[in-house]
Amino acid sequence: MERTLIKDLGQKVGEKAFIQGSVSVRRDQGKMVFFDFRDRSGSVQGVVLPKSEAIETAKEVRSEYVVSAEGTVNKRPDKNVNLDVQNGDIELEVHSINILSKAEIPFELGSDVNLDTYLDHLPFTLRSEKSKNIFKIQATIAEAFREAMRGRDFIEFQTPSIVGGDAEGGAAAFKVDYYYDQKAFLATSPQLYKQMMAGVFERVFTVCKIFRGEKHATTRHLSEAVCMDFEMTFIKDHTDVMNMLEHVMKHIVAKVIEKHGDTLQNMGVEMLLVPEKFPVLKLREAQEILGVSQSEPDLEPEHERALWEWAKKEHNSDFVFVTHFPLSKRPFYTYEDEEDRGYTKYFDLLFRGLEINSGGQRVHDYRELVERIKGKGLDPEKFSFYLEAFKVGMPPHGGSSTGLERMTARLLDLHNVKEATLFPRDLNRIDSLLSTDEK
């Protein structure tokens, strides 16, 4: 018999059906055994009656066993109907059941365990309903980003993960062994490559992995992360980039609500606040609102959270742009505001109290870029490949980079970005916790 997905069982009432999947719950009531079966499409209750040929096998089955089952799809009695759950008006009367794979589980799936325990058992805990929902929503975020970009005439390209140096000139890069003992590094950013590609196609985007060896052990930092980046040419200034990013964010939020509205509600996620225009503050204005020193070059995490409270109260917004960071603390390619010397046409986008995006206008003049590289104490010769794009002519351009895991975490109100990362890499973990003992 051909397999039927569980979500389609409601169309086969009174008929026989064959399903395959896992056992979420087993309830042995002596003469009868009840199961909650699940597959990729959903779940359904099954029952093995006392005189069924399947009763002996059913008593062997435990939670997380992988099985196939054949039976008749029946309407539930009216008193047992539960319209709040999928297939709450039917059940599968199981005639035969076959064990495809047995399971030895460390704890009940979906148990409330601490984060380290959850991460130590990811091959198992990722199967929980909460985890599956997190990463279904994350897939929609990435899909909606691509959709928004293509809708505005952007072309996707793939960036290299192995590079000749650190693009930012500051972030700690992971060294890798390369051919003939040459120095190479894992990419800390697609920045230089997307600028080069903007000179080719005018509008480009990429969804890529980046790697940073900074020694952070916080709820917001990862050693390996996914960036959703775009770069666009022939801009007037950084506000064109901000307007494009605002369009992208609105599209992502709308798609997530459209596809996962019920899930968000079931997870207790607060309604997303998306105003017609995102509020914009210069860094100094934000610092004045917060009552902190304007001599600081950036915002602390507690400042970002306080600005979210301000944005909610004053603008009914979960988003707020902060612009004009000091030039001295930004990468060499960052454009200086001609009317506000010493400050940049650069921005961060804060979402629910966390920086999820940085971007701005870039320097496009070859000679100025060379001087800026020198001013950061870097050697222009090491950037000759990148600089050729400017030597042969580059339009005014800018772009931005959004952290996929950070956006997912804040959208779903997750405490730690690792919860929004399938297999987190950080200071202390590669799949399992690293031992600090010398071997």
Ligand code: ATP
The other form holds:
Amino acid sequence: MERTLIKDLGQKVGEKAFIQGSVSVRRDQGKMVFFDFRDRSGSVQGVVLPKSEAIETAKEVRSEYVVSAEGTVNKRPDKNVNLDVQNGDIELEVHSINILSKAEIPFELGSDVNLDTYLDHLPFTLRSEKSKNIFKIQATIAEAFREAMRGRDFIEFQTPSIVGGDAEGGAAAFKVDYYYDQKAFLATSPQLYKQMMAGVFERVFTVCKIFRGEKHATTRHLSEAVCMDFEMTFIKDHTDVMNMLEHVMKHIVAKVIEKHGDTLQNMGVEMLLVPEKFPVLKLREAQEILGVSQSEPDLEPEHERALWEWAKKEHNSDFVFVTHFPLSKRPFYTYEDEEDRGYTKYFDLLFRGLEINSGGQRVHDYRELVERIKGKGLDPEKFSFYLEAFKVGMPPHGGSSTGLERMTARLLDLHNVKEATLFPRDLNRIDSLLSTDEK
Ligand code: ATP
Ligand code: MG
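The structure above corresponds to the form predicted on its own; please provide the structure of the form predicted together with adenosine-5'-triphosphate.
Every chain and every other molecule in the complex is listed next, the one we just looked at coming first.
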């Protein structure tokens, strides 16, 4: 018999059906055995009657056994109907059951365990409803990002992960043991390639891995993260980039609500506040609101959280842009505001109290860029490959980078970005127990 997905069983009342999946729970009630079966489409209650041929096997089955089962789809008696759950008005009266794989589980799936235990058992814990929902929603975020970009005529490109040098100066880059004693690193950002590609296609985006040797254990840093980057040319200034990013964010939020509205509600996620225009503050204005010194070059995590409170109260917004960070603390390609010397046409986008994106206008003039590289005490010769893109003519341009895990975590109110990362890498964790470790 052909497999029926569990979500479709309701259309087969009175008929026979064959399902495949896992057993979430087994309950013995007198001589009858009840199961909750689940597959990728949902779950259903099954019942094995004492006279059924399946009863012996049914008693053997434990939580998480992988089984196939054949039975008749019945309407539940009125008193047992539960309209709050999927398939709450039907049950499968099981005639035969076949164990495809036995299971030995460390604890019940979905148990409230601490983060370390959760991470130690990822091949198992990722199967819980909560985890599946997090990563389904994350897939929608990435898909909606791509959709928004393509809709605005951006072309997707693949950026290298192994690079010969580091855009940000080397401190956070992982060195790679590469061929022939060549110097190589894992990319900390697609930044320089993204700019070169903007020179080729005008509008580009990439969804890629970045690798950073973050030395401190925080709830927002991973050593391997996914970023959603774009770069666009012929801009008037950074505000064109901000407007594009705002469009992208609105599209992502709308898609997530459209596809996962019920899940968000079940997860207890607060309604997202997305105003027509996201509020914008210069760093110095933000510092004034927060009552912190304007000599600080950046915001601390607690300041970012406080700005969320401000944005909610004053603008009914979960998003807030902070612009004009001091030039001295930003990378060499950062564009200085001619009308606000010493400060940059750069921004961070904070979402629910956390930086999820940075971007801005870049320096596009070859000579100026060479000067800026020198100004940082770096040797322009070492950037000549990148600089060639500017030597051969580069339009005014800018772009931004969104951290996928951070965005997912804040959207779903997860405390630690690792909860929004399938297999997080950090100071202590790299899944060493899946290899022979021979070298
Ligand atoms: P932070 O100051 O919070 O360390 P950053 O300013 O160094 O972040 P950017 O270089 O601006 O980070 O990177 C762009 C985006 O990529 C960030 O806004 C963030 O969402 C994400 N990101 C950067 N580094 C990490 C990381 N180590 N782990 C997770 N996400 C990251
Ligand atoms: Mg940043």
